Amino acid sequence: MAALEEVRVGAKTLDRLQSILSPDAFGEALKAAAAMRERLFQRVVWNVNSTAAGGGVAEMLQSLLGYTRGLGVDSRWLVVQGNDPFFRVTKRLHHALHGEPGDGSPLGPDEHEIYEQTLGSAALELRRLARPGDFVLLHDPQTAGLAPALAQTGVHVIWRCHIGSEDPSPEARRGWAFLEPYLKTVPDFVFSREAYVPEFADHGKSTIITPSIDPLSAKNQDLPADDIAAILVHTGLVEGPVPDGGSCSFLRDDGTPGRVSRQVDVVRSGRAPAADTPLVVQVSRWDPLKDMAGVMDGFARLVTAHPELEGELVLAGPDVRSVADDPEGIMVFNDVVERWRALPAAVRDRVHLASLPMDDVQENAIIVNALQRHATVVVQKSLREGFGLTVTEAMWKGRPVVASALGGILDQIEDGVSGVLIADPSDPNQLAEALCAVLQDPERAEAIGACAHERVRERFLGVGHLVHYAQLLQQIDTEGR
């Protein structure tokens, strides 16, 4: 089996975003696009990560590469084909960079050997593909070990890290110490937040570029209310009649029509929520740092303290068998199911655990889109968070978001204005109180959602992301780094 697999991405034109952006922002994007196209003529921009589906990095690459290809820039996407031991090590690194121990396994010589064995063959393939003058963007801990093999080849290497921790805890230092030998020859770094930059990557070598969403992707495109209802009823997430004008059809990222044909596998003890039942929703991976069980606990306390409040909870994540680079997923999901079984019956009947199909990534995305748009409140109660694109997505859809006051969420939400922040995400009572306040005040919830949408439009759309990358590549090229 090849050590690297290419992901095919179709081209998109920037023109489709003109109606969404301000004239100044659209003009800046066109100017950056022209400069990028001219500078990168006959050169390739390679992006390398560890999965083609599941998670914000894969979604951003699908979108950003589509627009760069639409500009005439030869942008390509390669995925490292790792095995279970490799992904156990990289998941351990993922936790460490967040300042958490994960499974507590060591990060010693044996782990370095596992890591280097997988990336060694991938590095050989990459050296054969990339040519002098090309740019290679390596994404996150899974790819850092490719950097040494690219030194002295004439390619421009950038390591892009989407995660990190504000405090230099022993675990974070352990993670960075593991990665530093592979990254010491890298001339340029990109991080999502200034606070995530380790000392060895500082000193003018790092650029801060915040993540973004594509407002026209399947995950974020506008959906008529009747179509939202049709999709959610068809998939089994809610119960009710399908409106006469409702359709399960949607527009794929390449402009071709798609249709939601699969259903969602839901663990529940009763019927699906009625279409008019207020829903509290969290969408995320089945990852311990996303704290799905903690959301369930907070919701249980809300129901116990305020039985008069209507509402049910949907915890939605990818089918755990489908995300190759996350070996913890099935363990976390099983733990959430066991804790759900232990809830009092009156609470358990109001909690739904949804495993979303991943066979068709864009079908998955449109299901998430419909669920987020239907939600009364969207939650992201992470214990650690690099940025939190699920927050961005829900804000774009005008939903009031209740989220942890940490990581990149702090860059997105102005507390009480464009969302509600939980000071201590480990305290389920704080979640219960925040949910109660939003559910009891629909007018405030609507105002928060409107502010949230505008904040994303101004700060977190993919066109701005592209402009920042274009400026960085121009700077690197001009200075000959």
Ligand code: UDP
Second form
Amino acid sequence: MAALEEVRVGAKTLDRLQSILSPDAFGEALKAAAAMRERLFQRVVWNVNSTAAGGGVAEMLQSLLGYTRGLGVDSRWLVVQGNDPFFRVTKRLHHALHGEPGDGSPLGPDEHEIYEQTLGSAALELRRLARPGDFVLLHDPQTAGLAPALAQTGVHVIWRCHIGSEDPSPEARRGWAFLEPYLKTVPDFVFSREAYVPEFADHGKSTIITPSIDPLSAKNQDLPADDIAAILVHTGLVEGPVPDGGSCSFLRDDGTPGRVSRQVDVVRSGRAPAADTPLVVQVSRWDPLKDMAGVMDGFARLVTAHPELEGELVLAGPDVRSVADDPEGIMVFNDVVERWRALPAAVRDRVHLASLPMDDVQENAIIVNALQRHATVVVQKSLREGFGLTVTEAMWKGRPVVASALGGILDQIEDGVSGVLIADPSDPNQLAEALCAVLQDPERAEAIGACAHERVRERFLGVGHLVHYAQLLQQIDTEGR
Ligand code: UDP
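Switch from the form predicted on its own to the form predicted in complex with the ligand and give that structure.
Whole complex next, starting from this chain.
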């Protein structure tokens, strides 16, 4: 088996964004695009991460690579093919950088050996592919260990990290101490927030780039209400007649037509929610830090305290067999199912645990899109969050988002204006209260959703991301680093 696998991404043109962006922002994007095309003539930009689907990094690579390829830039995406022990170590590192112990396993010499074994073969392949002058963007802890093999090759390495924590806790220090030796030769780093820059990278050459979404991707493209209904009824997420003219067709990111044909595997005891039942929705990987169980707990308290309030909860995540780099998925999903079984029947009937099919990433994306658009409230009750793409996605769709006041979410939402923040995410009562307030005041919910949409247009669309990358590459070339 190859140690690296390439993900093919189709080209997309920036023109499609003209109707969405302000003239100034569109003009700036075109300028950055032209500069990037010139700078990268006959050079390749390699991106390396550890999964082709599931999670925010895969989501962003799909869209950014599409646009850069549309410019004529040869940008490529390689995925490290790890084994279970490797992903156990990298998931442990992921938790550590968030300041959490994860499964509490050590991060010692044995773990270094496991880590280096997988990355050693991947590094050999990468060295064969990348030529002097090329850029290699290594994403997150799963790929940091590839950097030493690229030193002195004339390839310019950038390490981009999407996670971090504000306070230098012992766990975070342990995680960084594991990674630091691999990153010694890396000249440039990219982080999602200033507060995440670790001490050793705080040398003036770390750039902050905010994660973004593509408004035209299958995940975020506009969908007519009838199509939303058709997709949700077809997949079994919602019950009801399909409106005349409602269709399961959609536009794939490469411009070709797609169709939702699969159904969603849902754990539920009652019926699917009716089309007009208000839905509270969280879409996340099945990860302990996304706290799906905590969302269920908060929702249970809401319905117990306010039995008169209409509403059901959908917790949706990828089918756990499909996310290559996340060994905790099955465990977390099973735990949520077990807790769901223990709920009082009246609450249990109103909670739906959805495993979304991942065989076709674009089909998965359009299902998420329809579900987020249909939601009355979108929740992101993370216990830690680098930067929640699901938050931005829901805001773009004009949904009121109730989310934890931590990490990147603090940059995404202004409390009470473009969303609602929960001060203590570990307290399910706070979630229940916030949900109650939003569900009881549809006018306020709508106003929050409208502000949220504008905030995303101004700050969190992928073109801004492209402009930042163009500036970074220019800086690197002109400073000769
Ligand atoms: N996602 C998805 N299908 C799923 C669950 C999640 O496409 O079944 C996507 C979600 O829409 C978002 C990304 O995965 O684009 C999650 O990114 P986020 O930054 O919220 O969290 P991460 O998983 O990177 O920690």
